[in-house]
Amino acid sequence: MSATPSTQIISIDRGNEAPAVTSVQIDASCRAPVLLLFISAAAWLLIGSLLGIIASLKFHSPNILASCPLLTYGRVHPAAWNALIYGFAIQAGLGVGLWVLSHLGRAKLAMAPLIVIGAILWNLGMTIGTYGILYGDSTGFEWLEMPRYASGILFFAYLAIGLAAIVTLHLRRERELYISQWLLLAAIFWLPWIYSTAQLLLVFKPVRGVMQAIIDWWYINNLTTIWLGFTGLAATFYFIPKIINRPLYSHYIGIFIFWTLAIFGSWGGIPTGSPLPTWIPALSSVGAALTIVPVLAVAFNVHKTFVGNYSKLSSSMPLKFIAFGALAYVLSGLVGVLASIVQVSEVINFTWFTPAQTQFVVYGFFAMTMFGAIYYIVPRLLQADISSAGVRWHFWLALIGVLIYVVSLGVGGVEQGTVLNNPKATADFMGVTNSTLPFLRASTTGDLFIALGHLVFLLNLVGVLVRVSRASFSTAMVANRRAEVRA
């Protein structure tokens, strides 16, 4: 099957227009804003990990840091997730997306100063919002806990960065749109829509009753399935062909994935058995079940692209991260479809299986894909290699950590749900809860591995940046001395 590959470059005759922009010039235009987004994302990722470990430890020893109101479970847990989603995921996704849009369009990154201002405002909003959650000023809505004075800063910061991305796409020299550009463009518009809608209906002009839960579920599902999904898939469809030096198997399958996810992916998220009119969770389950089609299409497209090139996994660390992310996307998608079945949902609802599934999507798929993309992009921005040993350490720590976390809580959640659905066992609810402690201890071990990986990730980025800065400073000093001698 032949199709237009996502990494193919089409030459266009533009007469007397300016000469084509080189990759080096594109990287130079991306350097400051993209590196700022990456370093900020890595810092928030480590902060979120530390808060997450504190939250996890409280299940084993509730008295840990109990005297500090800022670090109670009800505050550190949402702060940790907000740091992961908004501090890391959004910034890393924007940084990767800006770089990909520039290179696919063969155009310099537009409005770089505006992106820098937007990134600074985003991190300011993150700082204010995280402290607001820890201080006790949370909204109480999952994944929207930041107080309104912080959410406003985040919204306008995102608009600034998103505007630059749209202008960059508009100024592209390669007029044909590839599937990665489709996905990124949709993601850029999707987030401000769902975020502003959720904020308006839950925080600024709150609706009443169970409608609040419906909107919160809708927002979380759209943020996960559409924004994180589209951005992660855009990176997958760009970097895998780029690294193995082979076109994406089918651009048209990619378009099919785009439309099916956009149409059906936004329906899901409402658990079966919710206290709602029956048709609402039923419709949500149908939408979730239909996502099996694009999930399998992703698996097919990636596999056919890889055929005959799997050996390259051993020689490219960025490719290992991205390939694992693609595998996690397919597996988590299939699990999500399975969880939409009523008989399965009755067992795993309100158990540890749900956070395991969420972690597999957010971290196993999206974060691992972003790690691989960042390790591919940063050496090209700085014209310097990142320590291969450091990247290797990060990969294995992240891989082991996420597998321990997901498997332990997944198995624990199934066992927990099975026991809770036994009428004889529900009378001893505390006994059922205590039986999950071994799985929680294992998940905390996974959290520790993940946090160590995040520390290595930040050190890898800071290390190469410091090394390049020192080399540039030394070169400048030598040039200055030679100028003085000549004078």
Second form
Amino acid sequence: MSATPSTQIISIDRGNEAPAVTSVQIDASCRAPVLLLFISAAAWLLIGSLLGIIASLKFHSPNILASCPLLTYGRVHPAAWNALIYGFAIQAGLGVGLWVLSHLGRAKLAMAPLIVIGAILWNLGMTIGTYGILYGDSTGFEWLEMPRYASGILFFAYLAIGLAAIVTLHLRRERELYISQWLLLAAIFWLPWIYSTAQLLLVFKPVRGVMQAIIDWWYINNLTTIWLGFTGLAATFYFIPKIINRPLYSHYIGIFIFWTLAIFGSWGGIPTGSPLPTWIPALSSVGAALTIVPVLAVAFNVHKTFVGNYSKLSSSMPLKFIAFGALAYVLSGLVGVLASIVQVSEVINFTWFTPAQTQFVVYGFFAMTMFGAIYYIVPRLLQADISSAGVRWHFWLALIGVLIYVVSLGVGGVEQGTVLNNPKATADFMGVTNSTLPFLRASTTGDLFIALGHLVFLLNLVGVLVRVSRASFSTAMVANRRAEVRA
Amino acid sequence: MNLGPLVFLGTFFALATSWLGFVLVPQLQLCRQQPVEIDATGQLYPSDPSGIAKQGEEVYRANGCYYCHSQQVRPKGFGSDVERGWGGRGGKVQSVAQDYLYARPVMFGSQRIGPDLTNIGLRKPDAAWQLKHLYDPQSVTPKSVMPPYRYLFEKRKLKLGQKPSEEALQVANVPAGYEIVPKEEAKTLVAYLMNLHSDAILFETPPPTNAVAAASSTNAPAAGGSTNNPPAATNGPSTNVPAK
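Based on the form predicted on its own presented above, generate the structure block for the form predicted together with the partner chain.
Once more the chain from above appears, this time first in line as the rest of the complex follows.
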């Protein structure tokens, strides 16, 4: 390995040395599979937020849609969450990852038909799985609710797409590895490992007792910290330097982040006070606390890359999304470290604080980063612009929505925990519930903003697609007519 | 140099440490767990729940009750679950791993939008109340935000002159000539709720008052082969001594 930071790959991408494969050719190879992943991701996002609003409305009036078993809180809530994680996040992450891998490797996307089949299968699995949850077939494990007849399909669909990603990486022409490739490679491998472990030990051949809960926590934490974290950061480290046209401040800090996150990050997630042998939650909080190291390193590296160029934020919408994502990564990471302190977790345990924190990571960081990346990639895939007003609307709706949601539930969670832990003041449990209701209801407003943003997102993507296909249709017609006239 | 395989192997080992730590090792430690014999009663704890309670567990899972209810009493000094009266062991001691041996799936829950249900079977051992609460929570707890589970009940038309059956719910707003009766699912769910209790005094949960004397009289290990002294509150299951 040579010592030159491979960050330069990004800046010379515009063709100083004539590459064997041009960016345009790479984009052409990515077009069908990546667009398919993006459009499906956007569709699930919208479905998920509609289900989420139904769940949220139950706190305004529990009698809403109460006689329909499919739409009871305990089913729509997980269905909404699964749509966000598996429908949107994983598909968007894979789409962005494939595009980034092929561009960094300067090689065409390999096995595009396999990816298309994988994406179709994935969406089939998602559809079946969502129905499964709504019909009451949930496995009972958070984040793994989709029943076994769906999870099997998802697993093989993922393997197909993952295989294509690995082959693309393997066939790269630019041998030097950039940090984003490290991150993507690790993420791509890690999901099948954790998913199959969890499915095997929880669903297919269940282990006994509290072991189930440990595995579920381990899975959730690894999916969030490692899969979403690595995939999201791969995009952060690729697109920010690319858009501001300046190499990443330090490749080595990037590698440092990679290792520290892989070593500490995968241990978090098991709450203090759980009915487990004490060493397990204790070890877990140590892991969670140590993630402060990679989190600060991300902040440093991103800031140093930006310094002097923050003004570029105003000229690029994708950059706005991704920079917000990076900010959310750092803030939510710090909150996560805070939450690993016993005195804090005593208050926020079992409250709305946890979903707020998770949403901050999944939405504030990951989804926003993906939106930015998608808005960067799609115009290149289609050689056409996305309506800039549409993108701006999406940005502000998503930003305001996620802030309302996270702040109201975060504060509400602290309030709830404080009241919960003070039985002298509120002996009656209804007092605890009531203390959170104003916050819960405020969060619905956040949900509405977010959902509107998703509608705009889907329209933006479909809009540009329709425009492009109309245009190519009419050019084809013109060519046809010319041919007829000549004949 | 091609770093790909190296990165892959390194990552694999780094990530696999958490798999070892949180999947393999705890499983090796916890898989030895067995029901223990409670000295006072001579019964095994926990006992395998009856078929009907098991079916109720499925209903509880299918309807996602655990998104609002936890089933886990936290230790004294960490939160105030015990002070809220959610504990089962004389209301004094937290849940331990042993309590969940037969739970399938284990539904600790992550939220307390509603109260903890670990010991609801001890707290509200009244099936009629439970059914009524499920049918219309607000009828028994005004302003409750728990959703009603009316779809677990059936509205049956009464024949002319027929009296409502014994299991008919005593709720308001039932139109004349009709009765509301629980479906099988509601009945099994209530059986499950009534069976929720973790009250056995265990090795790792010695009674809080005059601990040593009481502990040795209530939970001496059945087989008598242990050299462990009763540890303090939150200890692991390795200290449990299996029944003969």
